[in-house]
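Take a look at this single chain in structure tokens; it is the form predicted alone.
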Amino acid sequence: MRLPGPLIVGGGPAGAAAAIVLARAGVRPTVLERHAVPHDALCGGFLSWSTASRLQHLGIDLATLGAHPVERVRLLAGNRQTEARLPQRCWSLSRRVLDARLLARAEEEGAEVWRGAKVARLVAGGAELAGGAAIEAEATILATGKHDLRGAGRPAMSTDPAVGLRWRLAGTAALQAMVGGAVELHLFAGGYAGLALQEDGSANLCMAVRRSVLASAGGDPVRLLERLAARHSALADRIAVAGSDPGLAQAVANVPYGWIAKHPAQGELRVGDQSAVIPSLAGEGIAIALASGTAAGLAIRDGIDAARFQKRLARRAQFPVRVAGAIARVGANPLGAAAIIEAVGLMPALSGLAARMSRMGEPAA
């Protein structure tokens, strides 16, 4: 089957942004989204001010969607904690709500969305669906997030790669009072966890941890969470006041934090986590998804080839990814985590500086 316009594999924020931009330009893309109904993705519930701005340009208003406002960042490690004001207002919103609205917006602009369409692999000039059907297109945008397609995988960045885990904590009044209008970063040896309230009052608990740390808990995410709670009272307090067992975690293995795409296949434009994987504690993953998806749509509109597009995007992503990676490495060491908390406690403006340095700027004119 030959499509009349570009093919977008993946209907998350990056794929939807590309679809919106292309449709606005009069180019009708086809988006293949593997989930038939809205779902919660593993991470991305925290939306920075740069993300909010990019969403506004795409026609998405976070306040209208009921997003929870976030004004402060709270850092916790062991028995230490401190907090500081964020440079600008941020938000927290479930991926289920955000992704559904972005895809609906793409359809409103004129994009075609195939829900429940599972892609087996990319092929030259298009993709092959799980059932074996081949789809051809003049350009292909790869927007599958942290999940790799066969034949289009990203290389490992470490012999001890990261594993992503996510739990949803019930939104009790006690938990809402404890977390409030802050995004929390719980730092521990070998990883970190982010916690923020969402639009329905529940809390999104996302964790990035080295595979060896998970292995030390027998490979069981629930056991790992229990062990971390036993060592970190603040995390234990939040789980306790949630009032119910957090249950099984969503998980994704071998997340290549720090990887940046530079040499795509012919006609293939990589966006989102398929283009640059920033450590999640920076809270910039969705902004990079939106920025890269938007840039891909503009590149196709303007006739810019995939290689040139990817090199430009890599240059934009390099600095924030490096900054976030350095902070994540320091924070995953107990002494480093203590030093970060001490420094931010003495100079709260440091947290704002780090936040600004890990934002992905606009392309040079």
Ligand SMILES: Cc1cc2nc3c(=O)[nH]c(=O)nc-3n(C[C@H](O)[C@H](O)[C@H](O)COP(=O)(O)OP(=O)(O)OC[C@H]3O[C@@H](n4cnc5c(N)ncnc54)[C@H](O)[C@@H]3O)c2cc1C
The other form holds:
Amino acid sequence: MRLPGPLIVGGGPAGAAAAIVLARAGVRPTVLERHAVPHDALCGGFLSWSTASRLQHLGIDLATLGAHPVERVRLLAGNRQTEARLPQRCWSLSRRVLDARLLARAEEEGAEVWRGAKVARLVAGGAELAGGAAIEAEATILATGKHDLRGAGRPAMSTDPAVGLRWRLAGTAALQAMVGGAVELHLFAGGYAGLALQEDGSANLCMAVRRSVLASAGGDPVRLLERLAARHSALADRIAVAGSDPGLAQAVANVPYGWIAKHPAQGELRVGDQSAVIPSLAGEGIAIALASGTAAGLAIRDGIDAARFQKRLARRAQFPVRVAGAIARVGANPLGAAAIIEAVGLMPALSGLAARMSRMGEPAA
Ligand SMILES: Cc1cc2nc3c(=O)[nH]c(=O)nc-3n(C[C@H](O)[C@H](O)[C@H](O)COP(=O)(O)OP(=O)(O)OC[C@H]3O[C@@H](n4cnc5c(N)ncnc54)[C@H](O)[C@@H]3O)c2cc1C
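Form predicted alone done, so how does the form predicted together with the ligand look?
Time for the whole complex; same chain goes first.
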């Protein structure tokens, strides 16, 4: 089957942003999204003021969606903790709500969205669906995020790669009072856990941890959480006041933090996590997803070829990915975590500086 416009594989933030931009340019894209109904993604759901502004340009208003306002960042490790005001208001929103709204927005702008359509692999000039059907298109955007397609995989970046884990903590008044309007970053050896309240009063607990640390808990995420809580009292306090035992919601193996695509595999434009994977302790993957999706839409509109697009995007992503990587390495070491807490305690503006340096800027004119 031949599509009337570009093909976008994956309907997360990157794919939806590309679809909105293309539809607005009068180029009718088709998004193939493997999930048939709105779903949650493994993500902290933290959205900075600059991401809120990108979303605003795409026609999404976070306050209207009921996103939880976040004004402060709280850093915790062992029995140390400090907090600082963020430079501007940020937000926390479940990915179920954000992604559903972005895809709906793309449809409102004129994009076609096929839900429940899983792509098996890219081929020259298009893609092959999981059932074997061939889809042809004049251009293809790869936006499958954390999931690699056969033949277009991202390399492992480490012999001990990060594993992503997510739990949902049922909201109680005590938990809401404890976390309040802060995003919490609980630092521990080999990883971190991010915690923030979301639009429905529940809390999203998201963790990136070295595979070896998870293996030391027998590969069992719930046992790992119990072990961490035994050593980090603030984390234990939050779990204790949650409305139910946190059952594991999601896990993703081998997150290739630090990877940046330098060129396409099959002539596609790679966006979001398929273009650059920023360490999530200090970086904001959704910001890169929206910026790269937007850039890919504009590149197709302007007739820029995939190789040139990818090179330009790689240049834009390099500095923020490096800065976020350096912060993550320091934070994953107990002495480094203590030093970060000390430094932010003495100079709260450091957290805002780190946030600014780990965000992707606008393209050079
Ligand atoms: C532990 C952790 C915490 C994080 N916390 C944050 C945070 O707080 N804030 C932040 O900004 N970023 C955070 N990130 C990063 C963020 O989750 C990603 O960068 C972001 O989701 C990337 O968006 P995307 O659109 O590229 O991919 P995704 O969000 O992964 O979306 C990809 C879409 O493609 C679909 N898809 C996949 N395969 C196929 C297929 N074969 N066929 C059709 N459709 C397919 C999926 O169903 C999905 O809808 C975190 C990451 C981790 C690991």
